[in-house]
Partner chain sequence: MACDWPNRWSHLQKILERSGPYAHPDFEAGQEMLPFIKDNIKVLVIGAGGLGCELLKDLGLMGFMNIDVIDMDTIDLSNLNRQFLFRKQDVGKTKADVAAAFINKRIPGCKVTPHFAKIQDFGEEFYRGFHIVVCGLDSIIARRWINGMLVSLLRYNDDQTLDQSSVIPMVDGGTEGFKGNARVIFPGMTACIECTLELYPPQVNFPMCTIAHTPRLPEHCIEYVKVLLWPQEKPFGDDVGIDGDDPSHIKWIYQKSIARADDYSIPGVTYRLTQGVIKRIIPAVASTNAIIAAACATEVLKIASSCCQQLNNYVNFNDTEGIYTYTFEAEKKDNCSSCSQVPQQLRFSEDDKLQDVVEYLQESAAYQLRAPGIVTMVNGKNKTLYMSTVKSIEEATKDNLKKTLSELGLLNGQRIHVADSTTPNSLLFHLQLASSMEKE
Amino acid sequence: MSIQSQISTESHPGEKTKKYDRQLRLWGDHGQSALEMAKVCLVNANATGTEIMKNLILPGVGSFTIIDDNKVGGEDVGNNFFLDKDSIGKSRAHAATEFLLELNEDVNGDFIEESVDNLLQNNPTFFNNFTVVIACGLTEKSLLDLANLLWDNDIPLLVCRSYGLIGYLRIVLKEHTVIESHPDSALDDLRLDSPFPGLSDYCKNLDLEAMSKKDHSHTPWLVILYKFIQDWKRSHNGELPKNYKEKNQLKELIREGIRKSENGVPEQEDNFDEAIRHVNTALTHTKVPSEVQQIFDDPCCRQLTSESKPFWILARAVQEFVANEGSGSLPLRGNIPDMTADSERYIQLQNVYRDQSNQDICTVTNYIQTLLQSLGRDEPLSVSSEHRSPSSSPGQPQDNISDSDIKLFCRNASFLRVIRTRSLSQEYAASCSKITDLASRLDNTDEDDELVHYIMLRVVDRFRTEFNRYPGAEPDSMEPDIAKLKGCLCKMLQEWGVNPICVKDDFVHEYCRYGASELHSVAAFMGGAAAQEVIKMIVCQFIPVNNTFIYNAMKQSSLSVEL
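Model, the form predicted on its own [one chain]:
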């Protein structure tokens, strides 16, 4: 059944920009467009699930569907802010959908009062329409059945749960490509170690000695550094400064270039100070990052087919550029940092970099045309009016590669990433090599390592499978359940080849006390963390967790681990 917000109206573009201003600064209008086109499926509207949806609805996800056959009970009202006492006895999917839609009139939502097991059996293609599926509160068997179906159809899955004071998040992605990874500390692409002709010509036409005092103190530091590097190379057989000592010598040369007053006192020239400060970073050798080289060496890049995703066609075109016109370098990014300079020369220098960047983009575009023709996809490149990513997620339209796609790809070529996680079936296999690694880590780490909580969550799922309930979830069941849970733990660890003594009895007692309860504070924290990862997958920006995140609310600590 579909429910639309009663106050849903077509928002004015200016109003929408103002409404989403903060997030537009993070992922841009093309990221926002991808978010607004996304279709999200939530399995089970428990406290954790609704907290995740809250954090997706507020930034404007396109639509969502809740699958849940449960009725609202007293425990739901106690820990779920999107249910109230009047909801008791009603469909949890229906009640949660109504409350969630009040958060944002731009979002559409619907619900299905059916178990995920019935859908998997009677209508498995139902999930093919979603950009991403979020699973909460599923049994191990149901989760594996759902995960296998989504894996086969290349649909991202996020598993999230809150169990007492422990939070767990698992991302399942067959392949996820990222163009805008937004690294925290990226160096500017200035090419001072191997200047392109346009930069050389521009800098040669500026004579520092002939400049007036004003022009001398407002020459961009990039030009100053270029000129002194050339002076250095002429006296060092064309070699750049290689070590700390030589770079300090270059700094002294630049310092000597500062003009002096009649009394021999150095003038205050901030641009020269900036040039000195940037010696170490600006002289970084221009090369293809190892992560990008791995993408170039990937079979998906080397062996294109007519079914290849736009990301891999773009990557192959950039690889061809690097091997030929780029002479081992990626396309120039085309932007320069802020610096002390007069507006005229700063803009001129900026245009020098932009012109070279546009020239590189044109070269890559020609390679793309050639590749498309060789693949039998000789449709013309389109200038798309929509903002979308060429690494679009499943469920999003795959249009022609547009000029804006090529420009975005070339200017972020240094930050490309490909994430491939393991499937849940691989993780859960007893013969899995990661289990051996896990066993080794448990034998050589602190007993309170968050990894122990992963073991305990797997154990309570096994308990649920054997006894059709979670340990400690029923009145007066805690004491007998402690022995049963410990038995499940010993059996599982023996299967993995792990010494059961690695897990203290305190953990067994603690998980029985939890009784599979969801605390709202933990659910809210995990809801925020999970929604952030879902947005990363939808907008194809930033790097998602690979692949498991465990949160310990008792210690306020967390762990990211690949399982």
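Positions refer to the first chain, counted from 1. None of these values were measured; they are calculated from a predicted model. So that the term is clear: the rigid core is the largest set of C-alpha atoms that superpose within 1.5 Å between two forms. Compared with the form predicted together with the partner chain:
In the core-superposed comparison between these two forms, Ala45 has its Cα shifted by less than 2 Å. If you fit the rigid core between these two forms, you'll see the Cα of Trp151 move by less than 2 angstroms. A displacement of less than 2 angstroms separates the C-alpha positions of Leu519 between these two forms, with the rigid core held in common.
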The other form holds:
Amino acid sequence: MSIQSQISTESHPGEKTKKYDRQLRLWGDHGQSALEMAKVCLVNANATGTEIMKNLILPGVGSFTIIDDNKVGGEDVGNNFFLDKDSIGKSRAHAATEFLLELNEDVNGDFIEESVDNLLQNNPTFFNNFTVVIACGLTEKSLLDLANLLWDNDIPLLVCRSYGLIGYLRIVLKEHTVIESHPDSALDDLRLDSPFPGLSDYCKNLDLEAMSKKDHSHTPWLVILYKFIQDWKRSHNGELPKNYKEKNQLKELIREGIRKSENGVPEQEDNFDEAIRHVNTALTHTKVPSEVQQIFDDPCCRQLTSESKPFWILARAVQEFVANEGSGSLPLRGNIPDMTADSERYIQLQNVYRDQSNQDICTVTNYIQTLLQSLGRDEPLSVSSEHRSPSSSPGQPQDNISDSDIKLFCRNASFLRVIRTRSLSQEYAASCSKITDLASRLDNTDEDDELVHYIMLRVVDRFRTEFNRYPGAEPDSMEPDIAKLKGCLCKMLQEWGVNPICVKDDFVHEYCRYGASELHSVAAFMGGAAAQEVIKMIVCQFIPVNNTFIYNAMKQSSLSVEL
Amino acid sequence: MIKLFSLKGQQKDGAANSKSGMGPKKASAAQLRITKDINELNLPKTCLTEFPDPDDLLTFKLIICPDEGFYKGGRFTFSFKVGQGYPHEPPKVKCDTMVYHPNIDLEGNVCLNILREDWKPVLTISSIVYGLQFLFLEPNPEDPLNKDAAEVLQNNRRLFEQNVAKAMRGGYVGTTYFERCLK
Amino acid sequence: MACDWPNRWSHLQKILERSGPYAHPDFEAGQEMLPFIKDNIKVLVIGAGGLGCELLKDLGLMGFMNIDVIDMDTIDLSNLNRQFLFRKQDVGKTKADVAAAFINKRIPGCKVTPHFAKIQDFGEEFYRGFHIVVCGLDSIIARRWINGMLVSLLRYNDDQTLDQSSVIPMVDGGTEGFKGNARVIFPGMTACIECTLELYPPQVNFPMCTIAHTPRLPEHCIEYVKVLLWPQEKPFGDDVGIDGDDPSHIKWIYQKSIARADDYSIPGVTYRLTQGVIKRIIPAVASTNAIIAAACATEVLKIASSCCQQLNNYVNFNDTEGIYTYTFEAEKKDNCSSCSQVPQQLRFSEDDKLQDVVEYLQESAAYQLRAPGIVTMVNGKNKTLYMSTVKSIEEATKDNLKKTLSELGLLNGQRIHVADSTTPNSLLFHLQLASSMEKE
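Structure of the form predicted together with the partner chain, given the form predicted on its own:
Next comes the full complex, this chain leading.
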């Protein structure tokens, strides 16, 4: 992950910079400003809810609003760190807001002591101001109502819940675009399979034979590999080494290129070793990654309108580049890894890549200009050097596109991502439910499949709808509820057309044991995970889960699944 | 799955609030590992170790007296400091003797891959001793710390040989004065 | 408990008072479980930083009322983005004290005892006083130390089997940016820190010659100033080393690094990068710490109550791309230098000489050592009793051979480590010293 990539060049860090130093190294100053602009709404300040908020308030989210019409009960104070004994009987929204505000003086917070159902009915536009809405502790019906409203208004929703030793998280949003996904391990963009003119010129001007011993052993491996690949192509009708055997032959040729001492023993030349080590990766064909190709093929990219988001205009411009000047390749990323080399030639080589990258960015900029004109969005390109991510306010078509936006987009072109989840009502609708297909994999009674917990959570909600309480929630209700829950399970699986034996009775028992308890450590785990997903949505960096995450604290294992 | 011990009925009545004045009774992991390394240090005849405090195996000197090559007849002392991170982290090694050498600078910093970028926990003190000894047999002018010495070695081996001899006898090479270090 | 209120523990009680098919076979569901956790179990939390703050909150809300916390640090402004028990006005105070006071106030009945100290300041008696140790550390050295301590507390039965009542389980968490891990260690029974030392990534050290003469990256320029220029120029006086928390030091290094980078046309030296390289800063966010600490706290509850099977025994976490966990069983090494050492008994009398011990180790059919190097600890300090393979040590220690064991200050129960080329690891012996001639 290139965590240092967006570091600003400040020389006297202010207090805020110092306070947030450890996270600025992850999402940069521009990520931080996006976070500080964000308005987050939490529905229900139960333990899971306040834990999520804690992990958003500490890093400095702009503001939060808590919606909760519950009064604090003794059990709330028992598992929620942001309430105390004196809060019992008072408004949970109010008490939690006050305790949470103590965490960070930079953050604003308020609360509304009202139920979501009331708000949905009386003030449906209320939610339109939020960047993200987080829903905890809602019944199935209220949740679906809220989700529908947010879906219609294009407000991202995150649903989170802790149930005994199980956690559940669902992201619901129409479209989320990511430019900086910060992949943990990405192949370098070096183009040795299709060198650009600047690279060829630079390498051609270096003569390995004529070099001093020192220069020979400090020639960057990129140059060495370039030369040996060209030699290979000359003797193989212009083709690259195609298979394992040919790649090994190329490695052998490089090995023979190592200088020998007077008595014929090969010298220690680290750069040649590096060249040999990189044969396989460097010969990987440079192509547009499938995720990015999908973005190019997306209707949003193919049919731009005057309302198109900057992301899609940028994507389209890059696509035009790929189709024309790029000859099938994305704009050059423009950086090279560290390697054995003298400073001078390493920096020269770095500049060769950087120059080509800048040239590609220039070409893309021209496409952007043409596109904007044709869309009737004739505002000039902002030329300010101030860094602003195009993603900092997603969904705002009137955003202009700055030079630094284009640069950032081009340099991250191979890592672009678009996520679109299904709505909750789609997930819940019998006609297009995915669970039937997915559950068939449970037939083999695979103990390790956490999908069963998704089914169980749906079943306890069914139980809740039917009996107006969760199974095992009341004292002494565990044993009698086992049979009832089993009944709900069978009905539900039947409706889904799933073989009932795929959920073991043990799970029914275990869920009755839980009795909808919210164990603090499970709430804290989910609070961390959910907050991180919210941060991803806000800063438009890193890749949110698509779209459901199940945490099993019994085994410390998890499942991500698209539902 | 392990059979879990039962905590029940197990009373823990340690002196839980007082710091111990006794200190540990068991050697640290780094200490145990270095004991093993030192006990099995198989030194070439050109090397010897000195432990100023035999109870402190983490701090010692290595003396190398090359019997061939440019540095034959010289006596070079290295100080080793092994930290509690050993062997996850390499020991810190410095050359105490001022030496005219392409891979050792005048402050005593040593350029040897296994001391820094190529260190692995499976390596031992012996590995470092062999690495250092090799530096005196085959100084490497391609990756220098002392650039002047490296350039001379590259361009004029005779002059380099003379400079090494001069430095070891005690005297100036260029503007730098070297203490005598012949054995 | 006097400070409880109705329904305070109702969430937790469901898990502890009801049996379930996924509980550990030892689990005894019932109303005694919660009071047992509250009144009997003593937990030690090591570190009151990002993980430590979370752990104290999690454990306190899960019924653990007797907690000690050790931390040697004071609060820094850069802690506040995740160490949520601290406020701006706490900067400069000790982490352990502030964290303990906060928890004790917010969670009635919870008694967190703070120790502003290093873990090395405490001995066996102290650590023996806990049922479970939870670590939220950022240092491998500290992890290895506490691991060694818990291993040294193990007792073995006469038939060499482990006395399970001497096992103090260790739950260990670690985070770095969006990555983290949590693990459960039963010392002597499951993989320990030393068994898996290679799981920790090595420190990044650039080659010295790169730093000195062929810098290519901004980091190389900063390392140059740190490693070579600082000791040469001594900008703040002869004996002043680099203090990463002193802005004037960082500023000096930053400016010199810029100059160095300019000489080589290397782009990218910034103040933030300089600080990061000098202090070896690991990025950190609230969310990852919350996640890993929570997983650790759940495991503590499982160990204390058996309400569910424990993690077996390692989980990796990463939420850069989606949310990813990977659970696996780290393997205990048969030849682990720490936890595989079952101490052997060495029976001698106080009047026996060290020479007798050496000869015994060489001649006894059970050992047949070649050239044993023998070390121990006396009054908390390392002592080399004898080592024949290194000339200077042999000379310094050969007089010990003629001394009696009591003259050498060795006590009954003394732990003695013996290294020999015939064994892959040092052997650990417990010296059984008889005052009269009882040697078998």
